[in-house]
Every structure is written in C-alpha cells, then in structure tokens.
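Single chain ahead, by itself, as structure tokens, in the form predicted on its own.
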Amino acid sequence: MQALVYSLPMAHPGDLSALDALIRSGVIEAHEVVAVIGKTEGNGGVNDFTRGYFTQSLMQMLSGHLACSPESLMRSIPCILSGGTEGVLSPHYVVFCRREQDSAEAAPVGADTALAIGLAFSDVLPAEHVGRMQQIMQVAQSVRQAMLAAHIGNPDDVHFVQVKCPCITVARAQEARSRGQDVVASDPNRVMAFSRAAGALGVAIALGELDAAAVSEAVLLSDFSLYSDRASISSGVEVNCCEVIVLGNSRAWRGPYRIAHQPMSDALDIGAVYAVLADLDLPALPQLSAQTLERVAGVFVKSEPDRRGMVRANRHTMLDDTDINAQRHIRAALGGAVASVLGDGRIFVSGGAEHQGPDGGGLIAVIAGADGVRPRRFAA
C-alpha cells in the first residue's frame, strides 16, 4: 500500500473543485480517497454548518465519480473538519488516498517505514452515551481497529489520531429523555467538551498512554493530569458515531511520506514546532525556505487556553473575553506562531483540547515527503 497526500484549497466551504480536478485529470482515482481532514471558515461551534456543508459537497462529488449514493460513502470515508480560520489560517483540506500495489512491489522486511493510514467507525452513539464511559471504550476499540487496518502493531509508531465525535443538540437530548434516558449535560457546548474529553481518553487507552483502570467518568473535564499527547478530537452535530483516522509509520506501506509529532507543553512552546520539523529533516532557520516548504504535505495542531488563566506565570484573558470566544483566541494565536515558522497559513489548528496534552498545551504533527519529493500542495 502507498499513501498519497494532497493539501487543497477551498474558495468556500462547499468548494471541492481542486479534488474534482485531480480525479478528472487522472492524478488519482476516486476510489483511492479514504479520508479528509480540513479547516473551514465557520465558527467551530455547535451551529457551525460549514462542516456539514463541506461533507455533503464532498460525498456528492465523489458519489458522481463512483456511481453510488452519497449516503453509502458517509460510513466509509471519514471527513473530519474543524471550523475557524482566524488570523492567518487559510481554509484548506488534506485528502488522504490509499493506492494498492502489486505484491512484487511490496516493501521488503526491514525496509524503512512510510506513512500509514488506518480508519474506523464506531457504532452509532446514542445521546445518553456521549461523554460517558460507553464513548470512551468505543473510541478505544475503534482506534485499535484503525491501527490494525493500518498494519501498525506498535502504538509507538502512531503519531496522530484524529477523531470526530458526536455532539448533542437540544432535540437529541429531548429524544433521549423521551426514552427515559438522561444526557451528560444540558448545555450543548458543555456536551461538546465532554465528548472531546471522552474521545481523548479513549485514544489514550488504545495507545497505552493510560491504563483503562485509571479512567472513569469522574475524571472527565476534572483530572487534567490524564491525557493523550497524540489525540486530536473534534465534536459536531454532523456525525452520530465516532470517526477515527490513525496516522503513523509502518513497514507495510511504501511511499515518500512520513509523519512525526511532538507534544506542546503550552501555547508558547515554539520549540516543539522546530523539534517536529527537525525529526523530518526540515530545517527552519528561522523559517522554512520556499523549497523546503514544498516537502510539507500536512500540518496538524491541537491546543486550548490554559484553564488556570496563566501562560508561563503571566496572566492571559482568553477565558474572560465575552466578545471573542476563547477557542477563537487560541486558534489565532497558535496559527500565527506555527505559520511564522512554516511560512504558510495552511495549517489545521483545532481548539477544544480537553485531555489532549497537558492543560494549556497540546501537540503538533507534520507529514512531509523525503528530501527531493515535492507533494502536490494545492494542486489543481
């Protein structure tokens, strides 16, 4: 198997023209598209319909090429989107393709590893299970399934796990109550936080970062010493199950791409950005050159404002601002910091990092081609 990665632009949240052009020109085949991770210019909240608009447009376009219904693709192609392109962040989407190769071309035992992609979908999650142990364990099981699909046996070879989890709208909460069930919280925004937290701890269990015995519903949004430094969790009304994308390196895959990650201790941890670039032999002195930048196929960042209201002993006001949501603050701040090193605003920066790295911290993951390889970033 070979992984192909394309970072493509969008003129608006329903614009799939760049991917459509790649398929029509024969660069890739529609059936090779296995997952999409992207940034839309929505607000990132419960009512951010740009995510659903993009997903609907993607499935509609692919179904035309594959002669199938859009609904049939919804349970086979994860489309995980984060709303909010504040500051210098640019709306874009990263398309992951899997190309089968002849057995004669398979990588020999002992060969270098290459980017591997694994996918899984949990069962439909009832509203009363969102943000609770049932969700934690479903995510853990789905991550293990995705690792198996990616031919990644060692959890240490996993560098980034993107999960999209359901949210509970008022209507879904009422439906659950009509069945005699209660939900984790009445505020949809609070539910989003619980859902992200449950997803993160599920990843941590699957990767061996936490023992399942140490995880309970009581620690959700409470004990932030428990976390995964490779999980990136989003929550939205556009899904009713947990969609999982596991990215790592495996000898079972061929191709020029590899992925690396680094944990970020806080929102000012620019050293982690330089470290992950160094892991992929991408020198930034102090910024990537235009030629080196061409090797970068995807950049993924997760963080959120420190709940203690401090960054390195200095007070921040992100949590007290009633004009601008705290998540929009952190996306703009991290986007600017990382983009200044890359020299590029095409970065997936997602807030809502409950149990995803230490409080106020997060992670950065980068996919890059080998030296001399130029990924088709923003190809048309």
Contents of the next structure:
Number of protein chains: 4
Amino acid sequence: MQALVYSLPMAHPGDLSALDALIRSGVIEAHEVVAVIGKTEGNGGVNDFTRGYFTQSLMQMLSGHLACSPESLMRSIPCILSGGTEGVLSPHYVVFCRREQDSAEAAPVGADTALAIGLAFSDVLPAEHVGRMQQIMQVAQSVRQAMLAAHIGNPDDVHFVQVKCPCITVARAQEARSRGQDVVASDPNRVMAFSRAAGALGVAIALGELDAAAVSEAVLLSDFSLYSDRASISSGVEVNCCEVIVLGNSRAWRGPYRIAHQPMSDALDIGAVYAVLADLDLPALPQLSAQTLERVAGVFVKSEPDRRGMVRANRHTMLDDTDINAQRHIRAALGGAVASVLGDGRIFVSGGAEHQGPDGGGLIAVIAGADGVRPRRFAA
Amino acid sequence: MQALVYSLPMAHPGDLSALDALIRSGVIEAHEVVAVIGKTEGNGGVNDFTRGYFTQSLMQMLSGHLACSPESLMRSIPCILSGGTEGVLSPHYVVFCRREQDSAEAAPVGADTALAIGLAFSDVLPAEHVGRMQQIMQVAQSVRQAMLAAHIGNPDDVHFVQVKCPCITVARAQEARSRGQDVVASDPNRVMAFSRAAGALGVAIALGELDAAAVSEAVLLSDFSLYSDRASISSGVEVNCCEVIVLGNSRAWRGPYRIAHQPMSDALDIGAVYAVLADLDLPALPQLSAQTLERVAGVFVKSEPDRRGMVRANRHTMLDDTDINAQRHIRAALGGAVASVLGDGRIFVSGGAEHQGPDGGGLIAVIAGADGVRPRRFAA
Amino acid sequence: MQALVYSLPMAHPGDLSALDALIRSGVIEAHEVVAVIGKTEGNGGVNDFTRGYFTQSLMQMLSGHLACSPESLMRSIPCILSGGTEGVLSPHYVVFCRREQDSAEAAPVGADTALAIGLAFSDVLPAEHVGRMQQIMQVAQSVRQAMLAAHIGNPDDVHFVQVKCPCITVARAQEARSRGQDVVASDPNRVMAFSRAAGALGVAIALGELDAAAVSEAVLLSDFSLYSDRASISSGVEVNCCEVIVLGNSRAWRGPYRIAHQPMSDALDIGAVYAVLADLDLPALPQLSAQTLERVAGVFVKSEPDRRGMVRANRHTMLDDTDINAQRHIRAALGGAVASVLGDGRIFVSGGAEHQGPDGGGLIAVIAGADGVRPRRFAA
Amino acid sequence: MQALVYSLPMAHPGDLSALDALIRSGVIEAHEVVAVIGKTEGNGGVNDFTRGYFTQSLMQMLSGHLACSPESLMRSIPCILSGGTEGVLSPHYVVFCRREQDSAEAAPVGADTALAIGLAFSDVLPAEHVGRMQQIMQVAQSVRQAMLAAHIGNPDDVHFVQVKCPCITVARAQEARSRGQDVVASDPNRVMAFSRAAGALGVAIALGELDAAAVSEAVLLSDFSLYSDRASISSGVEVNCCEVIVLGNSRAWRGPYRIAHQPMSDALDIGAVYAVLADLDLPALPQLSAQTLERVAGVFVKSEPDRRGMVRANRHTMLDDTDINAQRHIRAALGGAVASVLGDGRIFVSGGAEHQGPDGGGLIAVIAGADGVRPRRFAA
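Could I have the structure of this protein in the form predicted together with another copy of the chain, to go alongside the form predicted on its own above?
Starting with the chain above, the whole complex follows.
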C-alpha cells in the first residue's frame, strides 16, 4: 500500500475543482480517496456551515465519479474540517489517498517506514452521550480499529489522530430533553469543548498515553495535566458519530512520505515548529526555502488560549473578548507563527485543544516527502 | 540628555498603576515623561474608546504629580495608542522619559550614539483636511520639528516615526458638511485609512524617502509603491491634530539604548524580525533567551492584509470577512509571528499600514539595551 | 394561472426537508416551483456561504424530482437569499409556485385581482460592469421582461421586485484587473453597496418611478433622493447575473393571495407596518392574532442604517461599529419591530437598502390570503 | 422631597457635557445628583470598558463641582451602565436628582403619589461569593435598605430595581484561586450570568415575589420559573460590590413623575409596551406623538434570548451565533420593537435577564411626567 497526499486550494467552501481536476486528469482515481482534512473559511463555531457545505460538495463530486450516492460516501470517507482561516491562514484541504500498488513510486526513499493511514467510524452518538464517558470509550475503540486498519501495531508509530466529534445545537438538546435525557451543558460552545475533551482522552487511552482507569467524566475540562500529544479533535453539528483518521509511519506501507510530531509547551513555542521540521530533515533557519517548502505535504497544529489568562509573563485578552471568539484569536496567532517559519499559509490550525497537548500549548504534526521527491502540492 | 524607556503592563485600559508606582518610588520623576506608545485591548476601530480612556487616565494621574491640568498635559505629552491585543499580544505601554543628566547611567555602553527622542504637534486639522494634502504637509513639517528637537540631523539616523492622526466620525463629517465642506470619504474605516496614508507620506517626505513633488492626493491609497519604511501611523477619534514622535540614534544623547528597524516584505517575512534583532546584537535562534529578552525595551510592528488577496501563493480571507475587521486579523497573525521569535507578547503591532513599508508587508523597529545593561522592563 | 406561496422553516442552511415533504406528499409538484426568496443564518456579507449552500441543496433536491441537472435549474429558478437572521428573525424560505389550473382553489375570494409572479435573468455581468450603468440597464430590462411574464401591464400593480445582483470578491477584482479592467471599488462591502444601488435604480426606471435620463453612475450611493419604493436588492458572490422576481396583483391570475407595500420613512416607522396590514384587511392592534397571522404568506422588509448617523433626534452607532456590520444592526432592529407587530419572526428583513425606499428608511411588502382562506404556512 | 429626571445624550462614553451644562446653568445643583442609569456604546461584555470610562468621566466632572474626590463619589452615587446600543438604540444616560424642596414644582399634578428614589450599596463581594448565596442575600438586604431610604413601605409600590453586580475576569478568578477559593464558573460570560441571576433573586426576595426559603444556589440559571418582574441586573468588571437603585411611587415624594412597569411574556410581547404606556396615560396607537414623547423621562427594558431556541413557533439563532454575542442580538431586536412604539431610540435595553421577568421574556418600566408638564428631556 502507498499513501498519497495532496494539499489543494479552494476558492470558496463549495469549490472542489482542484480535486476534481486531479481525478479527471487521471493523477488519482476517485476510489483511492480515503480521507480529507481541511480548513474552510467559516467562524469555526456552532453556526459554521462552511464545513457542511464543503462536505456536501465533496461527496456530490465524488459520487459523480464513483456511481454511488453521496450519502453512502459520507459513511465511508471521513471529511474532517476545521472552520476559521484567520490571519494568514489559507482555505485548503489535504486529500489522503491509498493506492494498492504503484511501482514507479513504491520504493521508499531514505526510510524503511512510510506514511500509513487508518480510518474508523464510531456508532452514532445520541446528544446525551456527547462529552461523557460513552464518547470517550467510543473514540478509544475507534482509534484502535483505525490503527489495525493502518497496520500500525506500536502506538509510538502513531503521530497524529484526527477525530471529528458531534456537538449539540439548541435543537438537538431540546430533542434529548424531550426523551427525558439531559445533556452535558446548555451553552453550545461549552458542549463543543466537552466533546473535544472526551475525544482527546479517548485517543490518549488508545495510544497508551493515559490509563483508562485514570480517566473519568470528572477530569474533562478540569484536570488538564491529562492529555494526548497526538490528538486533534474537532467538533461540529454536521456529524452524529465520531470519525477517526490515524496517521503514522509503518513498514507495511511504501512511498516517499513520513510524518512527525512535537508537543507545543505554550502559544509561543516556536522551538517545537523547528524541532518537527528537523525531525523530517527540513532545513528552516529562519524559514523554509521555496524548494524545501515543496516537500511539505501537510501541516497540522492544535492549540488554544491559555485558560489561566497569561502567556508566559504577560496577560492575554483572548478569553475576555465578547467580540471575537477566543479560538479565532489563537488560530490567527499560531497560524501567523507557524506560517512564518514555513513561509506558507496552507496550514491546518485548529483551536479547541482541550487535553490535546500541554495545557496552554498544543501540538504540531507535519507530513513531508523525502529530499528530492516531487511534491504532491499544487498552487492556488 | 538621556532617554529612558519602560515597558509596562496594564490590567485594563484605565490602569496606570505601574507608571504611578515608578513615579512614587522615585525611579523616575513625573516631569521626565515625554511620550507614551501603547496597545490597549479595544477593537482598534472607530468605536474603540479604550484609547481615550487610557489617555484620560494617564493625564489625570500625571496631573496629580505635576500640579497642572490634564488638559495642558494632553497638548504636551503625545500618548499614541493602538487598539487591539489580538491573539498573544498583551496590553502594555512604553513610556519614554528624557533625563537631563544622570551620571550613573550616562556613559554609553558599546556605542557612541544612543536613543534620541523628539516630539511635535501639528495644528488642529479640520475634518475636511483629513486624508488630504494639508494633512500630508502638516505631518512632514511636524516630523522635521521633531527631528530638530531630537538633535538628529541626518534622516538616516531616524528609525521609527510614530504619528497619531485624527479620523472622522459620522458626527464630525456632519459638522464639516454643515460648514459647506466635504470630507474625503463617508465610511469611517475608509477615512481612517486615508488619514494613515496621508501621515505616512508626510513622514516619507520629511525623511527624504520621497520627493514632495512625487506626492499628491491621487496617490493616497492608490500607488502603494510609494512608502516610508519607518513610518507608523495610527488614526483615532481622540485627537484633532497630528502628534509626532521621532525615535532615532544620536551622538547628542547618552545611555544604553539603541534603536534599529527593518522593512517587512510581506506578512510572512520572519527574516526581517531576525535581521532587526541581529542589528542590535540580540541572539535569537530560534527564540530570544529569557535573559536576552530582558534587554528588549520596545518592539514596534506595522503591517496590514495584502490588498491583492494573496499572501505569497495562497489566498487569504482577511479582506472578505464581515465578522472580523481585517486589521484585527493581521495584528493577530503578525503578533503571533513576532511574539514567537521574541518569546514575549508585549509587542506593539498595529494594522493599517498603508504606505508604511512595502505593499502587503510593513516594518519592524526594536529598542534594546546594550549587553549587560539592566533592563527597564517590568513584569506584569 | 394561480400563484401558490409557502413559507417554510429550515433547520440549517442545507435543510430543504420541508419543501421536499410538500413535493413527496403531492401538495405541490416539483415543476410548479418557480422562485424562492429566503433568509439564511449567515452574516449577510461577502463571506456568507449559507446562501450558496442553501441554493446548492435546493437545486440538488429539485433535480432529483425533475430528472434534470442542478446546473440547468440554477438558470431557471431564481433563488434569492439574504443572509442574517439577527435577533428574533427566523431562518425560513418562501416558495413561489405557479399552477396552470386548480379548479378547487381557482375562484378569487374577495378580489378580482390576485397575486402574480414574473421572472427574468439578465446576461452575465463581468466584474467591471457591477455597480455601473451597464448593470442599471440590465436590471431595468429584466424587470420589464418579468412584468410581461407576469401579465402585469401597469407598473402600479407591481408591489415588490426582488433582484439578486453579483458582487465582487478580491479574486474577481483581480481577474478583471488582469484583463485591464477596473472595478467600481476595491472594498468588497463597498462593491456590494454599489451593486445594490445599481439594481434599485434599474427597478425604479422600469417601474416609471424615475426617468432613465435622471439616472447616471454619479448618483449611485450619492443622491439618495432617487429611489424605488418597491425594489429589494441583494448582492452576493453566488450569482454572476441579475436574477429578477416581480410580484404584483393581476387580473390574469387567480387565487386567494394579494400583495401590498408601503414605504418606510425611517427605521422607526411602525406606522408603515400597520398601514400595509390595513391594506390587506389584516387587523393588528397592537399585534396580529394567531388566527390572522395564519393568513400571512410572506413579509418582506428592506431598510438600512441612516447614513447621517441619526435616527430622528438621536445619534445611532451602527455605522461606527467595527465589531458588528451595520447591516446586521439594522436587520436586528427592524426585524424586532416588524416581528412584534406580526407576532412572528418569519420575516425577510434585508439590509443594504440603498435607493430602496426613502433615505434612512426602506419599505415593507406583505402577501396575505383572503379572510377565511386556509393558509399556505407550515410550522417549524 | 422631589425627584427630578433628565435623559441626556452623550457624544462618546467620556462625554458628560450635557450634565455639566445643566449644572453650570443652574438648572440643577451638583449635590442633587443621586444616581445615573445609562447605556454606553460598548459591547456589553466582560471587555466593555465604555462603562468604566463613562463612570470615571462622570465622577471627575462632579468632583470638580463638589470639591471632593472622585473616589468618594464612586461610593455614594450609583452609576449603573449597560453597554451596547445595538440597532436604533442611542447612547444616553438618565440622571436622577433629589431636591429637598422646590415650591414652584412641588405640587403633584394629577396624582397623589410621585416618583421616589432610594439607594443602597452592599458590602464588597469577594470573587468567590459572586453568583452564590452570599450575593443573593446581600442584594436582598440592600434592596430593603433602599426602600427605606425611598420611604416606600409597600413592595407593590416598587416598580423598578436596578442593581449593578460584580463579575469576575480571568485575573480576579486567578486571585481567588490563589487564596484557595473556587469561583462559580471559569467562563467570564457564564460568571456574569450567575451574578445577574443572584441579583435578580435577591430583589425577588426583598419585594416578596419569592420566599427566601424557596431560593438556593441550585435554582440559579436552572429554575427559570422563579423570577422578579421588577428586577434589572447588570454585571460588570467595574464594581466590586452591588449597587442598588429602587424606583417606585410614594406619597412622601412630590413632583410630576410617576413610574409603571409590565412583565413581557416573550421577545415579541409588544402588548406589554402598549400596556405600560396606558398605565401612564400615554396614548400610543401605533406610536407616541412627538408631543407625548416629550413627557417620557426614562424607558427601561430587560430581556434575553429564549434559551429553548424558539420564539413562539420559530427557531431563532441567537444562542448558536459565534460571531455576535446573544445579548447583543436581543438588545437590538427589543430595542427596535420598543423604540418603534415610542418613536425614540433613547431606551435602556439590557440583555442578560436571567430570572428577570418570565423566561424568554423580560420586563419594561417607564417614567413619565403628567400631561402638560414640561419635560425634563433634552435633545442631542
């Protein structure tokens, strides 16, 4: 098996023309597409419909190529989007393909392991299970399934786990209450936080970062010393189950790509960015050259505003701002920092990093091709 | 003469307690305060009243120490604030003091020039002159006056010129129209842009970057190949004239501080940040150490969203966002990038950089003490 | 011919289930749907993609019933959406159907004229024509075509003309400049205003409210004494031509519905609301009864913040707000006022009323069934 | 005793010129000012500093007239501001004065009771008491004190109780935690809600609307069947105790003013507006005439978005909006509805009406002069 990775621009959230062109030109076949992770230009909150719009457009386009219904694709191809391209961030999507064999590119270059991809979908989560123990265990189980699918046996070889979890709108909460159930919180933004927290601890359990016995509902959004440094969780109205994408390196896969990750200790930890680039032999002092940048296939960052109100010695104002959601603040800031090192705004930066990386910090993962490999990256 | 520079935190826009404490403890005398540049936690737009609130609080506090009215201080101490501490930026203010002699600290350390400060105030600008030739020439003349006051003869020794220019609220525009005058634009945000543009070109003329003959009203917000790479212009409802602070290095001054600047070619030009730090012998790969950071007395950045809608090869969405003002986007992004290199969020990052640095980019200036000098910097 | 009107709720911008259910249950046939006017829960600005999402979903659903492509429906069924359901406004859409004959409901009740609908699409407008004379004349011509299609000969019988006009994103402006063309303005919000203004004056010319000779590009967004009190113009990225829906009363049509309109002199003109209800014999002092409300099939309001900064004797702050777009302010306020009289939030309130009704005011149009007629209105 | 009431405009949050002019011209004496209730043009959230700015400016101006420090006035004159003048609302402040005797105006006109004012300040509330039982009981006790001061014995004669309660910034929460205390919630907007809820139930207990035994911390933000229909609670960073203003009618007072109130059953209850105007013999169908409007001295409205997500039969989107705070939505909508009936935007509309009026609704109180009385109202 070989993983192919394409980072593609979009002109608006319904624009799938770049992927459509790759398929039409025969570079990839539609059935090879196994997952999509992207950033759309919404607000990233409960009422961000750019994610649903992109997903509908993606499935509609693929269904045209595959002669199956968009609805069935929804259940087999995880499309995990984070809204919000604040500051220098650019709307884009990373397409993950799995090719059974490709003799021309199959030989690993400079590494005996290669990028591996595994997927899983949890059961449908009713609103009353969101942000609760049921969600934690569903995610843990799905991550294990996805590792199996990726042929990754050692959790240390997993470098990034992207999960999209459900959230609860006012309407969904009403529906649950009408069945005599209560939900974890009434404020939709609070629910999204609980849902992300539950997803993160589910990943941590599956990867052996935390002992399942140490995790309970009481620690969610409370004990931030518990975290995964490889979990990236989004939450949105457009899903009703947990969709899991596991990315790692495996000897069962071939191809030029490898993935690495680093935890970020706080929102100013630019050292982590340089460290992950060094892990992948990408020279960057102070910035990737245009040529080196071509090797980068995907950059994924999670972070969130320090909840104690300080970044190092200084007060920040993100959490007290009634005009701009705090996650939009941090995405813009982290996006600016990482994009400056990369020399590129096509970066997945997602806020809402509860239990994802150290408290007040987060994590970064990068997928890159070996030196000299022609990149799978396309200009806008 | 000696320049003293203090970077101080504020708990809210009316909090001058840090400066008050410096005066009460005798570290500085109230009459030595000559100018303030700061960032407050408003939105940075027309309806940002945190600037007026801070200014009123500053003048009230100083007037208590100086036995004069707040109103008279308003006219003699420029207080130039930029609203908006997006992302990791932290509300703070840099206080500039001039001391006639200070034998203990007078000896320049490692440099025969030292930080020099000069001030000037223009005449009151009626609303119909804002964003027009009259403003350009008023600013140019005020910059020359401020250079004289700073004993800087060579424009090349000027590294940063901060100007606060008036803008026009709906009410001010109505008043002008009632006198039969028209104003440069009806949209308040558009007027602020014109006012900043006029200020920038006034600085460029005074510093010899542009020939006065090359500048006309027609080039404002139109020909962005014309710019100053040392002008930083703010615009706000709280002033009705142009307040000018010139910062440079001069042999007529003593003390440990020096200033340097670099243009930024675009919003990802992290190289400019490393370059200006190198100019001041501040090692930073990839980040200033905590000890080196102590030498930094002030960091000033101007930038703005590329008006062509692209940052390098990628589409950005700052200019099409109806929810968040584009200047807030870019401040958050640039603030994140520069703060990551510095390891500190106490950075003046101001948007609205029309004709201030290269189009789509901006500029950075840093004031730092010589190696081994005890910093004038106070923790929150 | 008979016009049928359905006001339907949506759970999110991709939710067409209410209309799908009407078709599946046989209440209407898919080919009878001729136009849709609705409000989606976006921000109503350049980056509001809820309109595109809804339109895509509508066309996809209808194409399933009609065995034709979504693309061909796009060109034949105007779907005109206004983003922004601020305050008590509720996301909904009004579906207009044309039925050739329907003996059971054909007899007009209490009126010899009945609601008539006419449609037209202009040519594709290149970016450089938006907000210019070419757009004005295209709209005027399209309105005349739509009147013909509606069998309305006398312009006085036209009570509401909804037009959706293109706007220009940063990308579209770049494309035009690459062809050596300039666009009317660089700020996207400014362009949207010009586009709405051009559309409104096109309607005014077609309805005989203004003489074509009195209209030039110079009056756009400048001489607000020129207006139509029946034009409602939206502008959005999702169209590249002008889509026109004419609504009036005609003897050529049958059925229980009639339409009326009133200009609103300012943002507090609640008298206009009571007047238009009186025109339709809908008693409302102070509020429609639940039973009377059932007769209301559609309510359409246009208004915008008074550009002089005052509402009657008082200063308003809508135009100076950097945090919330001024159109969102006025939609919330007008929506609150009209919904309070109606007792219902399913109201189309659209900002951006340049040259649409008196300056600082706007207009209201209402479609209602005759007394005793079973309403075409469905609960959420 | 006589109550005098002045509704005054402000040009910005630091503008006290209208009140200053009244004092300078001798219309009132500075020592007669006992309380101020106003609306400033901030965002109404945690980071709304327009309230602090106005308060500082007010106290500074009065201290100039009274030869005492601004700090001492802070403790004796409640200045209760609500940020947010969304839509047609206009920044203004209502000044309450108490005059010992005034023979010319003392005779009550058409009523044997007249407007009465009473004040009280609670003890300083530490952060850990905010939103808890201690706050509830502090407010109840302060309301009783204020009734005594107003010479109102019967709670039924109280028509409006305005309380400003503290909230908790991230910094205050940190301070409490450093003392080993926990706070009621970590999200600042959530804390503000708890603080308002506690204030409202304190008022309800004092007015006999609720039995103290029925109130516990568990009902706060939980059992919304418990409420006061005369409580109006604000919460802000600028106070650290609870400031109480009781307004009612009393035979111990003289003068032309009377006050009335009505609960609002939901956000569309325009009937309540007409009812309270009828209580005060102010004819308004459909709008107050300009002459009748002159009799209106103050209008006070509380309301908030229905937390069940519906306004009557329709879904609203206020609670799911990440871009605009829900309280800003409802203030704009209610402000539009009430201002349309009054014909005036100088209305105090405050969101955050937890336990203040029926769930999903709120309340309205109006102060008006008797017919023929020259109003205490000044144009902008």
